[in-house]
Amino acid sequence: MYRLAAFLLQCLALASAGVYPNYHADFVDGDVEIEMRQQQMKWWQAGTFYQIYPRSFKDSNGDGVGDLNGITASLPYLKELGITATWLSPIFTSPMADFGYDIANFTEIAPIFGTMADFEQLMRAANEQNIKIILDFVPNHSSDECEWFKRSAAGEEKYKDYYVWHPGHLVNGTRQPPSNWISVFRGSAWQWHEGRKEYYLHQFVKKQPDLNYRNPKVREAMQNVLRFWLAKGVAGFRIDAVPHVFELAPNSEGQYKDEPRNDWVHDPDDYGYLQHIYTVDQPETIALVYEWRAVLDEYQRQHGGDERILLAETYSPIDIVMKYYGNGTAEGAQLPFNFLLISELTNASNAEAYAQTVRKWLDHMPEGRTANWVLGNHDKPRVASRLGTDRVDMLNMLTATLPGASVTYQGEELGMTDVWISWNDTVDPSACNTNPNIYEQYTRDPERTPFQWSADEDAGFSNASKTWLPIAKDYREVNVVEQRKDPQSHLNIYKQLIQLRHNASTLQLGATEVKALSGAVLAVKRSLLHDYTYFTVLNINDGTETVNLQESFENLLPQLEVVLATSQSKSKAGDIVDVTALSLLPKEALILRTTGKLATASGYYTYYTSGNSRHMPVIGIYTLLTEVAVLLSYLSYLAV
């Protein structure tokens, strides 16, 4: 009897040491379950999207401007990166007053970029590389050189109300605009048209008249634009400037309300001078996005293939942005762009600010939707200039290991920085509408400079005598060819991140915890039953930091394996680190993972199917303790 009791006590000791198997009610094979869930995922839900600004990506014909054939020739580079889909900024016929965002024909290719045959060849080549093409859809306005606008200005019945027209007011015999609305690019949003003898609305430059979406004919015409490009094989659309599409309707007397002003802005031509309560984020805008989604879904039902998607550009308040996903009865954009990492993080942000910024999106996102993370685009300063070149890798690590999709602007994988452009070389209308004293506050040219392919002349972008914007002075050091040679370059770390994201089921499907471990250290935990648990740990600031991950994350083993480290790190892939005293050098970031796969559900001690430590479920330990206690009592009774 006593030998039996001793044996049972030994079993209890071994159980507390963690060698018992997982006592979870779900006995489905873990690998099979994960594979089934991955098969159910849609192609875009954990995708890596790459924005190409065509003018600046690759010039194939020596005119100093990038083009479609240049993109086609560069597709192997996107394949090398591991890109799922690339979004092309506008490539349509345009007088280029706003570099393609002023479209004269929505279903033609601009000659400066190539021909329709060139586009069709791009589509074929992209399909061969298994890279999807997303086009820019610019619904708010056309060019004033568009046939629609010319016919509307001429008063043709079909097109008369295609745009927002108004006669304005006579004040002391002088014609005045209909309202005080201000253009995003400064000055009045109303432009007098001498031919029609009326004002037209332009929320951007005066050569971009706003379309009138209260006219069903306009809505149908723009839906047909979507159908045209869907038939060409595109995988979806990025919708430009969505919040501006509708403005407040005129009142019963046909008049538009003035917007109230912001007292802290004193320049009456500045967009910030007014509170834009009548010209952005009108409720009809959300419903219009749902209409566009219905067009895409209808096309898929008729023609099959992968789901076509919408990516919506909006810098609106978070509660409004979330409505773009859809509601209980209608689907919206699969990915309303998440610009919080751009708009809310600065060099002064601490780890808690980073954590709050990430959680803000996840906390507001409706159940069942997919998150996305954007670090930069053609309208905002590059992340390397905004937050520092020494934070480029850690921020790419962050977006690659957070749940959902990520969006990379061309050159961010290299750590490209903004280029100073003189007033004389400035071409961006946002800046050109100002003056030499203030243009740098408004220009977007610095983040739009040509892509840096090599140390060759013109950075391998072109062989022209002059490129449309100047090349960065550091192109001989910061380019694709040079960074391919260095295992710890921004480019190679980026490629490893995308490969990890594609291969790690936890990063695609797992639960997420985001915590500030100190004022300087941010940690993201991703966990998935039947798979490895990952931790991304970032030291955001300039001091050496030591943190204890076990104090912040329950049931964490004391040792984790390094998967990927930034160039600042002394650690390398495969190293085992002690997470109870994890030391991080300034701006160092690590991706760590457990040495075994998680095999328990919530409410149980952590248990790993391989590795050096396993724990029983809590209920298992208590049950065994009770049984041993009863047996010992019985043995004591027999001994008496």
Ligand code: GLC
Contents of the next structure:
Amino acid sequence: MYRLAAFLLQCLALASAGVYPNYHADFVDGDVEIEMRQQQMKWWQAGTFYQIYPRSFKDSNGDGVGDLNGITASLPYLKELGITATWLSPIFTSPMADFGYDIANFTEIAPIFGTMADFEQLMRAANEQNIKIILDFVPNHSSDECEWFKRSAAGEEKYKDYYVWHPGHLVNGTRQPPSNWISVFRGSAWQWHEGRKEYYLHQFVKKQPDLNYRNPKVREAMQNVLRFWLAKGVAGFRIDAVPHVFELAPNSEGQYKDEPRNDWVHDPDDYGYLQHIYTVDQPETIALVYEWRAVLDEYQRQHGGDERILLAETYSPIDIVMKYYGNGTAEGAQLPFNFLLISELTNASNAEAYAQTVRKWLDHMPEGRTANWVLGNHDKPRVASRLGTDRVDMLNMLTATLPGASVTYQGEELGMTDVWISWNDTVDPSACNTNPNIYEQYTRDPERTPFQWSADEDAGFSNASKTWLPIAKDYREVNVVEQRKDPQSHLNIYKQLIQLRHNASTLQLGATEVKALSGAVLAVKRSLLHDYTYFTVLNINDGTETVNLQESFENLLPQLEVVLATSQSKSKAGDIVDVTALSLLPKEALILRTTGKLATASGYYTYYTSGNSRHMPVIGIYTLLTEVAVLLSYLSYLAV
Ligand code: GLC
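To test you: the structure above is the form predicted on its own. What is the structure of the form predicted in complex with the named molecule?
Full assembly next; the chain just shown is listed first.
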């Protein structure tokens, strides 16, 4: 009876073992040479993207704010990292109410960052270094200082409906906003405009009026913005706040519907007070992203060159996020940002939670698409502050060895931490709209402090007497110059990881398995026929752990070679370890590799090509059949 139960359990386990082919989901191993498959890969598919927040990267003119010439001067550093592309947070003319996410002119460079000539110089220099430049495209809103808005407010025919206007309602003689909608940055999302005598919608601060995408002229104008920058040679765009672009249209009486409440939030100004069923994720949004992609593809058809890409910022439910990739007939964003590592992992997450978080994306991703892994950005607390400085390297290891692209926010490669900023020094509108008692929950200033280049004054970021945000106190220890000296620093581990992914075809093309080996140990296996198999093993917690990789991964020889180890480790690259009893120190992480290449074309590494992107390994069937045979013989033995 026990045996029968065990057998059934084993069958179940085998059948549910998830092996994820890479984006080449339809390849049959062995049919196509590795080199050929690498050639077929697009430049971004295993790329490392690096986000620069220009205000805080490098100040070349001593005004305490980073600028374009600072970025150009820092290209050798980006080259040293080995990144594929950098996306720049907005560099366009702006009154900076939301630090550039409030754009007054979509095709002009903000003087604080430089000139168009500086931008063109950056493009030339980046091109020479083979680093692609991606710009931030902010479609949801402009600044209220944008010419379009001024003309719209003045009722000029062409611009009248460029924004979302409404007269509101008179209740007992008092004018009330058109609906109860709340701004992401607190308070009503409607602002009365004295000039036009109407309310306008702003889903972010009131200096960020929402553009009206139901107006074809707006769609055309924003497509032209894309074309303008494409002509300047950019490799693509990160699309800002895309789920907000459409709101539910007014009903037949011209009224906007109120959104329902969330009972558990009691502060009526808090964005969480309402369920955003009419202002976020409207069905038209996805089609709009497909339109933008068509603009990029058309540009490429006309002008040649590498594929131009879209990275979409959306924190929507996963089923919606997946639609951004495209559908059967239209292409969408090549990389809708995967924020799961940010939104689902906490300090308390165990290895199973890590495994589930990684699998969640791979399970949902449509066949033939490319995964991506984002660890941080300018809106979220830094990785080191969120999950611990001692987990920075293991997380970089994880994202560098998972399939697809990875995205690093500037400074995460150094393990920079959030900096506490006093209420008086707080500048982020998201916090300034609150009060001294609660601002810390809302502020994004702590993750936006200047990049730490060296132990020099202002961390080598600037020579201003005051930088726009304070410099972190730890800059003398945590900086590029210091970390270059230590072979096991965050920076050097990061550089080796990029190099590894660049060189290892298994990491670019291989299939993926993700497993929790214990409560604390996560393992990722990457395998590719005719190449080495890699394992990334993380001990997430503070205890020493001993695991047996052979128990969890079939057909594994006991000895593996260490490729990369975190500073906690006693192992070093080139060591051979016994994976039947692999001991991991607290927070130690290793990348291991088989000593030989995978040679067999049949068995474990052959996949079905039809249907789903998840396939049961063929060896699973062999094992199953063997088990059935053993069971039958056992039953017949009992019957005798
Ligand atoms: C995005 C940006 C954020 C900005 C907001 C409004 O979420 O990342 O920084 O405040 O959009 O544009």
